[in-house]
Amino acid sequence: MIKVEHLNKSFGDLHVLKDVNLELAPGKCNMIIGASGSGKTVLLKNLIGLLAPDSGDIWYGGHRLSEMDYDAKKSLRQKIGVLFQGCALFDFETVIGNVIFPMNFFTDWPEEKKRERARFCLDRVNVKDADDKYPSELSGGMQKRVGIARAIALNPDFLFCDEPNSGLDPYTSSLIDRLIHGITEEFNITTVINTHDMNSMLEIGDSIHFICGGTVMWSGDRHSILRTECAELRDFVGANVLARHVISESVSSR
């Protein structure tokens, strides 16, 4: 379990996250939700240790991030898989060659050993006969399919997904939620997913936090959100809901 409490960090006079606290369910998928500048990409990346809080504490099972030596946060670092908004995919590899990098850096397997864990990373998330291929070859759908592959080559207990459905069409954020939620499920992930997409809230969201102005003001599931009591969590979800269907007017009247 990942465990946060009393989390707070500034830039300045900008206090982005304000006593935050929560807990994340193992095995799961957790959704941090809230509108843009809320501070759920500034609480993923303490959550990774990106940035360092100001004050408060994150916990990975019994042992406080802010306390571990090097070799402790290298350790942990290895069982973290990252799906970042952009993909953050290498221009300059391959997609095997994309896979394979994070192998490179904490692994010392032969060659062939790292190139078979390639493959069935790739294969789980269906990107087939595309090894050679570079990322700029590849559809916004597929790259982030490569990104999925990349994050889970090592193994991880842990996968944080930074919007992943950023700049794809519904057909396609679907099948990438069912894809993030089965890969959960299969490896028995602890998956943290930023997002503001209603879709997918309602679809994989095992466990909901809801963030706003950096605090958190809700904790719930899917079944409950549409039955909140909390004002700005309302909100949230009808300006979502009203936002789909402007967007879904203004396609069918093209």
The other form holds:
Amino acid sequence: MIKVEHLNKSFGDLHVLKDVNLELAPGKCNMIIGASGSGKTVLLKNLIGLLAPDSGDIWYGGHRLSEMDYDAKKSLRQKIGVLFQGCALFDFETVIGNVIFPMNFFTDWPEEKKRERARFCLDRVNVKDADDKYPSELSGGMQKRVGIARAIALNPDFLFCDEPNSGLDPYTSSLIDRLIHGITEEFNITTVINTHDMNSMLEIGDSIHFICGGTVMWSGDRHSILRTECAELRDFVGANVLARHVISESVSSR
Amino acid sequence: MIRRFLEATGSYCLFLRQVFRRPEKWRIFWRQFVLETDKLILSSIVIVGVISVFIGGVLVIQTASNMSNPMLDRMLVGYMVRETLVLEFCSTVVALILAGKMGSNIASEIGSMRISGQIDAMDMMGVNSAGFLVLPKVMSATFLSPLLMLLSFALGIFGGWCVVEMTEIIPPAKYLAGLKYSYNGFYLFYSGFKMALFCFLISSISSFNGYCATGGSMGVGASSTRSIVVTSILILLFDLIVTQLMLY
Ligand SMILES: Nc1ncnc2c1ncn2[C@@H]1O[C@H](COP(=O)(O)OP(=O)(O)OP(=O)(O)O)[C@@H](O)[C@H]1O
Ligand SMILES: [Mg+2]
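Alt. form predicted in complex with its partner chain, vs. the form predicted alone above:
Shown next: the complete complex, the earlier chain at its head.
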């Protein structure tokens, strides 16, 4: 389980995260939602240790992230898969090379087995006939999928996805949502997803945390979100036409 | 200003410590080493060669035209060309050229990986990104660049010889005799050592600048410019220091 306690982070005068407290449920799709610029990416980078918090703690199980030494962090990171907002595929490697990359470092498997595992991951995310292409030759949706395949290459215990479906059409984005959800259940991974996409939230959000003004303003699941009392969250969710209908119905029926 | 300099030096040292951690897998290191050698050393052969041949030729003409005094033996032309090449041109001047070629290549490559998040992605896998990306470059540049120095020396001498043969500005036999006159093997070692040191500075400082790049493609451009300026100045400074220490 991942726990965040009193996390603060600022850049110069800009106080992005103010006293954030969170518990992320193991084996579930945890969603962090919020408007653009609300600090989702900054929170995620703090969670995975790419940014150091100004104050506050992040716990992985019984271990405090800030107290881990180089080796402990290194072995923790091998259990973490990350899909970055911009995918961050290695442009000096092919598609299959990208998926094999972490295996080269952390396994002693023979070449055959690595390719087999990479093929398995790529099949799982429905990337076919693109093994020898370079990332710059792929569409945005393909890049996301290859990014997911790379993230799950070493069977991680934790999967972090930063906006997995930004810039994708509704069909592909729901495909990717279901893909991540499926992987989460199949391999019993703790997944954390940053998004401002209402559809994916309602489709796969097992546990949802709403960030506004630098703090977690609301936590709950996808069933309770449409009946929320929290005005800011209602405005945020209500920006989606369908959800607006449901909300106004639930308000008028009270 | 002084504080910024100290800060940069401090983070450069920390960066080097990260670079020189033991590689996770030697096999990966050697594979990268070969790739980097191709990119940094082999691809520099043409430019170093062309420049050396021409400078060798020019040196012969200039030296000869400055030694028209009949009291001076014409053999001294060959001698002076050799000494100029080995003492200063083949290491310092060639290193300044490489500072532009290698430095901008390294800084922009690593800088664009930084701003596109690829370095973050490596760190998140638990890979030592500085070690994986930078160590092979530094090793290849440091240990193989003396070969470029030797090549430059040989081609400079050859360029001078071509001019002597074609123009008969001095008798070819005198040129060859001058080349052999009072030969000091230590100078070759001195020059090779300088070259290795300069290429270490070029590769590590450019990598450091790229690794710390921020602010999009403008930042990458700025980091590559900064690498060239800083390494050029440091090359001249260390040239002075090493020469004082080794030759005096
Ligand atoms: N490295 C940085 N330096 C300075 N300010 C930053 C930095 N990274 C983020 N910020 C600021 O922090 C705030 C939150 O940014 P963040 O990227 O977390 O937003 P986000 O919620 O992920 O938005 P989006 O949904 O558009 O991705 C922004 O105002 C941004 O300007
Ligand atoms: Mg973001």
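Numbering follows the first chain given and starts at 1. What you see is a predicted model; the values in this text were computed from it and never measured. Between two forms, the rigid core is the largest collection of C-alphas that superpose within 1.5 Å.
- The two forms, fitted on the rigid core, differ between these two forms by 2 Å or more at the CA of E137.
- In a rigid-core overlay of the protein, K113 has its C-alpha displaced by at least 2 Å between these two forms.
- For N104, the Cα coordinates differ by 2 angstroms or more between these two forms after the core has been superposed.
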